[in-house]
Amino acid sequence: MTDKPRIILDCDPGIDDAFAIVTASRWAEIIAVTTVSGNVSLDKTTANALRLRSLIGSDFPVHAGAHKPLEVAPLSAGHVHGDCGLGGIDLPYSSESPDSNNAIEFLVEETRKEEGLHLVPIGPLTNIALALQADPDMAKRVSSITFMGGSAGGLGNVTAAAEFNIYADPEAAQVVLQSGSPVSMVGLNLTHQVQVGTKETEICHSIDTPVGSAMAYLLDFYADFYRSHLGTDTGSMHDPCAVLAITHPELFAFEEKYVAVEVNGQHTRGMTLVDERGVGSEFEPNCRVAYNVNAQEAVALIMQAVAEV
């Protein structure tokens, strides 16, 4: 037995899904890993994630999730990943093919055998809410969702008030934080206190491993993106975070919020937008809103499961 929290990663690997997989690896128990478009499109996405249990050295199982979401065409950020979502790595594809092609039934099936895991989602949150409207009950059954997206303050990166995983299945995010689950949302306003840099590429380029290499070529990747597009020297590592804050809670500053998605607005559909009224609200809190953490604990914890997987 392990005391390591037991996960499932719900993932559309993308470089910073790199990092939360070798971060999960090292800080978490992987229970398996359910693919979804995202970053790329599914078929990428899931070969990407074959690709890095191969490069891991892992045998976490792989379940091929939904190609689309709820109602929307698919969103794609290959201008910052790269067409293949690794920024064009030289990793060798995997010849195997994934555990299944149904992770939503994979979900609702393994939360049934095993109360209490944590839901992982750093992609769109598509297969987690088609697992929700297939079985209710899983909100219940889960010790948390913790997902990637949104932010508090209204922060975007895709438009001026969206965050790309919300904004690309912003149906998917109203459904789980409707749910009545444990919901805890690590958005742009956390994830931005989380910058890698030169210091941490020349940290992966000194580990002298596969695992190493490949995520030096992946910030390497990652950087030239910044430089060119946001005109930074630092990116932030959103993905990460969302596993650190279960495998080390003691890190960050959660409150307690209303968080509700807009769907409709011309200029904010994708928002997350958190009540900040308190007392004064009339709706009560359904999610855990993240707003402070220790960021260089953070970065030194990636690093040193980059160091160590």
Given for the second form:
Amino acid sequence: MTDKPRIILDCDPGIDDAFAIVTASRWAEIIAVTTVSGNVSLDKTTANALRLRSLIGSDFPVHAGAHKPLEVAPLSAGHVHGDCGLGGIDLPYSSESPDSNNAIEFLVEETRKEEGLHLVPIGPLTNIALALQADPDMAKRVSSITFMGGSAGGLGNVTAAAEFNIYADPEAAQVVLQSGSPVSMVGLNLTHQVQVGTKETEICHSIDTPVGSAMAYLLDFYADFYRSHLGTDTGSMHDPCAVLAITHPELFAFEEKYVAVEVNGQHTRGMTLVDERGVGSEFEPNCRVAYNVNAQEAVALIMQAVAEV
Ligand code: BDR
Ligand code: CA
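Form predicted on its own done, so how does the form predicted together with beta-D-ribofuranose look?
To see the whole picture, the full complex is given below, headed by that same chain.
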């Protein structure tokens, strides 16, 4: 056993999810990858997790989870990640099947077998919410639920107020935030600090390995999105930030806050409302909110992972 943090990465690969898998492979001990419907449909996110596992030569189990959010129809972000979820990359599909099609049961059972795991959801929170509903005590068995999603300060990307992972399944996010688990939120206010552009694409291109080439391809594809849709020269590397918040917490500044999810608002459904009042608030903090990160170091660690995995 190593002294790296032991994590279950719950994901919807996804370009930045692929970077999160690579980052976690280098800096954490991946106990398993669980997949969820999000950026693309569940069959695609699961297939991509298996493709990425082969690419990096790893052997973590892959368990497929929920094919739709708790109460609403699935949303997709194909315009960001491409129809297949990985920008049409020429990466062989694995002949292997997922280790199970029941990520919910896996989450419940694995956290019973081993207390103190970190759950790192970087897609919609459906799987984690379903596992908490199946066994509310799971909340106390984990060291943290550190999710990428939401935002402090009311910043959205799908809508003016809502970030994709929360907007895709606000009811699930609310279950997680109300679970009593040690929850940390790594939202857009944080991930927008961690930008990648031409320099990082070139670094990946210069890494003469299958992983380097694949990550270079993904960054090239991502660049088309942020240049054409956002009009920017760089894009946010969202999902690896949640991994680094566990593996390199010294790079992050967190504050304990009360966070609620708007599930009803006409304009604000899916928004994470962070109570910034401090003293005088009637609500106890339920979440560690990430506010700042040493972005230069974070990007360097992601690139190092690409080079060394
Ligand atoms: C989040 O949404 C997804 O498209 C990304 O993979 C990331 O998890 C950013 O809003
Ligand atoms: Ca994701």
